[in-house]
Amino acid sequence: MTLTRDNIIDFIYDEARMLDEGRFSEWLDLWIPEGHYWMPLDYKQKDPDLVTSLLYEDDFMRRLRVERLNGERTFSQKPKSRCHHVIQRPFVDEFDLDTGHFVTNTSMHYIETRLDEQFLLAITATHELKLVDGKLRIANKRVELLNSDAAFGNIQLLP
């Protein structure tokens, strides 16, 4: 099978569905170990290292987050938070079969709810994907909040 732009787009939809269904351990398997999950603090922020971010998670921190979300003794998650991604069809901005490097840009609404509280975030997600042993993997993911300069409560799950 030859990889197409539609395969890249399906991958983004599949990732969102995994998160909505709480399949966080499967979601971890989508990542390459050296990848980063980044949510900048400032709109259009350029640097995750020299400027504070809402989160900048490496493999260890992603696994720790999923362990907490899946844990039975995570009392702040009783009952567990739920989320829903409403995504626009992703744009494939870079498609390089020779190097196995792909970049997507996806606008979405992210809804998170727990008990009587629900909030909505408008975001743009940029995925840097790599082809590893014939499978797409997330090398980096940047989630940019449209209103990143607002005051937020806890974002429990994974936009």
Second form
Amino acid sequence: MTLTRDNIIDFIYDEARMLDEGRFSEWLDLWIPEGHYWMPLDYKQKDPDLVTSLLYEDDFMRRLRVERLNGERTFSQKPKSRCHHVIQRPFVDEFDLDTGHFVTNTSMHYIETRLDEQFLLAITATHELKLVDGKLRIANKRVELLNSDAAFGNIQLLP
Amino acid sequence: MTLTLKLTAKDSVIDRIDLFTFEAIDGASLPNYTAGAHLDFELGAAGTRSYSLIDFERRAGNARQLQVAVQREDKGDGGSKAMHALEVGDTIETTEPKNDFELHSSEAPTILIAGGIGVTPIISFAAELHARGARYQFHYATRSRENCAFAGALTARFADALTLWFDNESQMDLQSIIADAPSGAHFFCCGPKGMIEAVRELAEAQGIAKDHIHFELFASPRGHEGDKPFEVEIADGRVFTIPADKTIVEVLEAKGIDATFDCQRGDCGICQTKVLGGIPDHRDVVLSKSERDSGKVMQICVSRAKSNRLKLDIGAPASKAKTRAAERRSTMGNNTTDADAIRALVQQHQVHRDTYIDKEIYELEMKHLFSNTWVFVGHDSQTLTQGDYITTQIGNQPVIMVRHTDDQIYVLYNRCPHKGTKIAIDRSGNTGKFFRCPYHAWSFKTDGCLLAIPLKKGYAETDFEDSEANNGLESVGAVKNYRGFVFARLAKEGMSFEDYFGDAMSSFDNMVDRAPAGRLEVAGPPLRYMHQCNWKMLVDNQTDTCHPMVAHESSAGTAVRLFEEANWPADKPKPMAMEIIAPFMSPYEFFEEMGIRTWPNGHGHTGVHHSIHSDYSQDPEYWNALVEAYGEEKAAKTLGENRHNTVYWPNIMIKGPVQQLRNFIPLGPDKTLVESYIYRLVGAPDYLLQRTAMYNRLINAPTSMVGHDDLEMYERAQEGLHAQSTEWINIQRLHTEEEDYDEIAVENGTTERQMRNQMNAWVKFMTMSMEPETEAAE
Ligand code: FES
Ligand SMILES: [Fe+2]
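Next up, the form predicted in complex with its partner chain, please; the one we just looked at was the form predicted on its own.
And the full complex, kicking off with our chain again.
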């Protein structure tokens, strides 16, 4: 079968559901190893490297993060947090079947909760997807918080 | 506003009296003043001393120099000695000239009367009157010819008006001077208390109106030899003992009794109090002879008692902050003052929980601790060009840090003097040459001076010049730019920057010396991480070396395990993240051996011998750049110093080896904003900044796996402290008998000495402004 725009959009929905259901190990397998998960600190930040970001994580760091969430002595996750993504239908900004390269832009409301606390983040996520052995994979993901310059408490899961 | 003056000449006038000439550091012109004005000099341990400006030439309107004459009092309180210790080229801080002793402006004749060193303001008056062509007499008494300072210069200038009197030849005849004075004359007298009293009494006896008699005491009237303690009973029946070296107002203040006073020299009259019993020993120069003899009123700022007890008509206790702790402790330990209550909260090995959870204690911290200490404001690269500003806060005080047109950095209260509107609210920006308030368009120069008000004529007839609003945006007490890092002290008076930090600045030096160009630049905005806990929990954590292997096992321990499992090829560079995160899992011995150093005033650092930053890889390009800039020896020394966390009390921490600064900004007893900044080493290769940026996001971000566990601990502690079990927080690890925190110490890296050092400084700077310091004998 050939890939359609709907397949791309479904991929984004499926990823959100995976995170909301806490299937983090499965989520790791969505990535190609070289990909970066980036959450900038500054609005419209261009450089992930020489100024601070909230997150800029490679394969090693993503694995560490997920392993930690699953760990026994992860005190800030006793009890565990839960999260919830409400997403708007993604825009498919780039759709190139020849090179297997796709870019989506998705508005989301992300909610995270633990004990009596709950907070909401308004997000624009940009996914760069690649077709690897017939499967869609995340090549890069950029999560832009509407209020990235605000002060936050712990953001523990994966917006 | 403070002036920084350079001593450009120091000339001996006569034995024990020197003439000091000061200029602005950069040779700029100095503020205008009028005859009779004085400067308050900041003399470190000797406190503040006022000296009248001498102005022979009437330069006051356009001064390039300021001159004072100081007589060395060998038995004095150290102020005059501190002045005499100054050497040409030294700089010193003073207030702007203030004038409490203004010359009258009427046509009436003037009688100037000076005694001893009290001649200094009188000289300025004589010069002014001489220039006006006014009618005046100038009487100047000294003990002998040898003791007559400026005799030659005065005779040369004011010969017609001048009469010199020498005690050992012919004593000044005050009786005739006053009796023979032309009618309507104004009397200006400056000299010892006895002389001023005599002038006042004689003048009153002549029926001369009070508002024609002006005087200034040049010596402190308090504290005579042989003063004894006595008791004071106040209206509500409480009785206080006034020790020999304290005044009534000092004791009442310390006890929280609301006493009104100003000059504390017995000449302003404000502290006048009714005497209901006992016999006062008058030391003031305000009361008339009949008032004095009646024994019914007294000036409680200087006067004492002849009887064992005085009963005074003075108030009910003020509604001064009385803390819960103070109340509890007053019933337990019978301590009645705030300062005592504060002291009772801190023992060397344990700290009362109220210091972390009590709202009133927190408010006292904002009022006292954050006012008396030097607090970090920002980095000068955040305000690189003139008009650049940032907004931030010192304790709970909103401030603006701005670069003025003279290229200096000013720190101003962010409050319009008109109606209070914050002048700037963006976190940073450029305001050009002036700030303009968005409410009614009052404008201010970037040094805070009021520049313009629309429709200003509306204030023309209102004595606006005298109102506080005319002063513009107020500056904080003192500002210091240390190698790019800007600190400020809110209090107008207090410890100097150098005394406050001392050797502790060596960690800043190490951080800046790591830049081949010798300076740092801020790299991007800070991470902003909100903590629902007391600010001191974060400060404590910076030198808490027994928590990483426990609290951070989930991140650092997992990282080490993952790395081992990954069978990393030997020839592939280790992930930079591993270099950063793995050392958190180092065993206790590593932290024990790394050492902790503490400095006076609450500063200290971990990592004396090595640290978690020691094994970071360096590359030859960087090494060569450093060697080129500093030579091999210094470069090696700089990179060999790998201090871990340095705490600058009260509320920042820096990491020299990774060029980071964390600012723990208090927002409430249980709320703290942590801002984590990173800096570029100017002249160094990018990979260093890359590691620094990575460190910041891995460790200090709200999304940090390491930060999550720390915050979890702080917040649990903040809640746990409310439990009705013990009320004390234990900081006893490796405590040795009676530690002296004024000593620099290097100890085992797991000691909690630095936490004890911090709380010792907490008490010191909390209580500093709560009651007068016990002063050395006068
Ligand atoms: S409040 Fe600032 S101009 Fe009126
Ligand atoms: Fe920690």
